[in-house]
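Form predicted alone, single chain, as structure tokens, below.
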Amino acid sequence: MADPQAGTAPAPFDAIIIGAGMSGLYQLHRLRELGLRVRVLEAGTGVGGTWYWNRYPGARFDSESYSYAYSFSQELLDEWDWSEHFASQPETLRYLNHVADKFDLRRDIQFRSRVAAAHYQEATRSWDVTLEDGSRFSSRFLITAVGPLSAPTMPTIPGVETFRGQSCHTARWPHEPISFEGKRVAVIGTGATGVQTIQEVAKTAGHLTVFQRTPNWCAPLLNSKIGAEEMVALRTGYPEMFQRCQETFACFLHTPDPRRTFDVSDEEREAFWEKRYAEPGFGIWQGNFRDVLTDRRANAALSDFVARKIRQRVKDPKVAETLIPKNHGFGTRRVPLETRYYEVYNQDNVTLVDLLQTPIERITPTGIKTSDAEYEFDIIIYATGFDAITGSFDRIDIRGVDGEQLKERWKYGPETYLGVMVNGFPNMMMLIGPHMALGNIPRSIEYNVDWVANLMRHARDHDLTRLEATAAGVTTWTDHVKSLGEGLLSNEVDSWMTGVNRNVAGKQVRIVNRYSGSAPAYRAKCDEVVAKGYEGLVLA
């Protein structure tokens, strides 16, 4: 085998995995169990994926820590103690480093290795993978573990490069801490990342100015510490907890209430929502009445309830109204969970700028100029999100049979088989790709990885060298995914979940790029494909 570090000599592997985040790490572990030669190519200097790159202040889980952890190793479950119900980024990164060390994964990971291109070679039934530095690798199989939210986007505002102060995107936060003490700070963006950043920066900044284009519905996180006795109880209950995650709609500990919004009296409904609002986590989003994401009247009633909460928490009525979304209902976009976020706007050192009223015209060398004012800043933070789900694929020149580009194939929306494979791109498998069941991501990751590992075992045991989804299988699955999205209010809203990103050329039209059915239904379909001898795949 050629040395992968030596010049540009191709290195033959059974599988190359792009990315050393949660899915890449587990996929490496499973394929090594099969005795395969595997190399993980990771752009960063360490493992962790999302939790390696997103070091911004306030970054943390909004799934319960213990429900987010890997479940595949009892020994790992027995030895790791979580300190909070919703762990912070530093703790999560320590956890993933612990996993990498425990299973000796680093010896098969090459860091500082950003993949620029991956081209399928029909003659050898293999993938030729090229890094940005020109290094090349050859592998029978290519597995993408690039993550659904890993391609950050900067705003298309003139003058970004002219700012003379400190600036960064939240997903490319420096490894060294940034002090906001006494500084004039701007945060552009109020999505989930922006909300977490804003509530932390406001604690110490001399003055914080928040530039909001689209307000989001937020709900309380209500985090708390986990004591030693509670951790023992949680560990004892792991089997039941993971079983519940297997059974719920989106693999969270929360699942929709079987009742409809107007099946109960006004008093019961209000009490139910008060209870959900006062509970930690995603209950008010994932554990609400079953029709709030499909029935306009039900969603309007829930939105009115949350709007009242915002008005109660924000002292200035004008500011409160600016923070209340007018173009989408509660839960139709991803719901940020917060810790005293709304109270931030009661502080004297915080100003909210409504970009719908006074848009940013340009970034200047000293700050930001809107249509009606010019602001000076020491630090600008871009919480402007990601080119979601397909964006991380678009940034790699992936070419299949006859040199067809994956980006071109997906120009009008992704087409996949089970969210795992693509016709015309043999021997390529995707982890947490388009048309996958998302929800509580690690629960989906483990199923996805195990399914791919079992396919790889099947290929090994039957001397198969070419695995490809059929065109008919892709059409049937893609149509199925689209049909599941019909009637969902979320598919009528511009968001990363519908593929809309105003900062990316060609991504201003809504598409269906995620599986909207239940996680149990998704797994049942994938299991059925296996039971029928990998129906929908051509195995050669």
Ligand code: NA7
Contents of the next structure:
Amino acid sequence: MADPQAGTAPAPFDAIIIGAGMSGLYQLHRLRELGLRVRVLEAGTGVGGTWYWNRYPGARFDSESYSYAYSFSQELLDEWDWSEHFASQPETLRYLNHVADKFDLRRDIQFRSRVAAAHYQEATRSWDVTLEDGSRFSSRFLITAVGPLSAPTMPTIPGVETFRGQSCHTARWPHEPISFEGKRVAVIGTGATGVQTIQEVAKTAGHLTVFQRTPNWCAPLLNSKIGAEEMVALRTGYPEMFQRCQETFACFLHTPDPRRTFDVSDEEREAFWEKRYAEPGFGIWQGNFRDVLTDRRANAALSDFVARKIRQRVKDPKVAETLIPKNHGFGTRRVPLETRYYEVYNQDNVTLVDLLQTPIERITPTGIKTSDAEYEFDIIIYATGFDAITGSFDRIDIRGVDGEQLKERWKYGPETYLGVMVNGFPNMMMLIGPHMALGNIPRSIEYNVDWVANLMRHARDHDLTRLEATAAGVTTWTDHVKSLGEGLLSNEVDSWMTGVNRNVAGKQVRIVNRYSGSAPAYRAKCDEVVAKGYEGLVLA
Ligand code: NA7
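Could you drop in the structure for the form predicted together with the named molecule? We only have the form predicted alone so far.
Below: every chain and molecule of the assembly, starting with the one above.
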């Protein structure tokens, strides 16, 4: 029977935000400006999300530091100096702590609070949120700021728990540094994280053994320090720089060249790629000819160019071949940016094990056993990635109207409206959830958070207590996102970007979980929804 009080009983909080990473912190700030009662529930002991958890050696930005930073506060922009073009994790974490202090955010953040469940209550039009320790909260709105890459996955290799040495997943790195001096170290995994870890650990390890399953196409980061004068110049250019990020395809400083690969002569093409390869950052991936990620012949030519670079840099031809991907072309998976990564394999203290030839059979108490050898280690590092995009949602028991479980709804892939809402889950808003434009993530975060804050303001001003996406809106948006993915070579490859994680049951099949249109097009669509009075939402 319908509750006659439906929607009228005030919930203790106006909004609960799950997560105090970059999106949660900014959302808290914006909602407090609206005068709302907000509580952030954060599993860690500090702020920073990705930059709190990923303390592994060598962790750093692959986006230019200043293009990654928040842009919403002039004061913050004026007072913060970046020391490197691609800042390291400790610096980024310091920055986010500075933000939390500056805007006095901590008083509304509850740490050591991992959310286990969130159930929608129709009678009160609110969410009941339960922590792992059993404590409960109630809130009108639930905002997930859980991060697209925050649910780490350990490999499902037998014997993992039997290893007697030190072992750690990169996203669960201890707060105290680990010394590799003279140690026998293993790294499993060669994604963006593995690459950053390997090139750092190789500097001091007694011996480093890298266990590679699928090689990835890496490109030079070419990081450098930012001097005082350069910082002044960068700061002067902030307005144009942020404006540029608003205009590029994926909010990076780099954006596709309007020409197609074979529009230019062989010499011109080679010179263009040489230039991109010699430039810092994602230029070779995000600023390449516009067809390299859609046209097979163009992609093959680019892959051939990068393969030649790898062969030049790695002395042992056999090792070089092992490092060259054969099952996917350049840029169709996330391109790890590296600093002398390939040269690591020229060092005497580094060995590469090709798991495609000799798979791991088990982790033993003393090391790792492959099909043809047994290795002994002091330390095993698992750089084995994340249950991406939907994984952090799956780990919370989220239930909407009539107890429908979000995980069950998304069993065959996410369904969303604008990547922000889901029908049947009223008053729940997602930040950087599935079907969102990722790219240079903080740029997307700021838009996403502002959009949600404006919706909250609208709800407050019009006494709205129930906001829900329509089923038709969700179907249309989900179909649109799927159609944008058609023809993209990256959607033909297993990776976290296509939702495949062989360590997670039920995640072996590729899905479309990302919005792959341009960021400006995404924002235009969301702006249009607002202009049409929140078209696709039922506001009550
Ligand atoms: P990724 O890119 O998903 O990489 C995980 C790596 O771990 C990848 O090389 C995997 O090989 C490897 N892996 C996973 N499970 C196993 C097992 N069981 N055996 C051997 N190797 C395994 O995660 P990252 O953390 O590097 O990066 C994720 C994103 O975070 C990154 O793109 C940035 O945007 C930030 P596979 O390719 O599956 O064969």
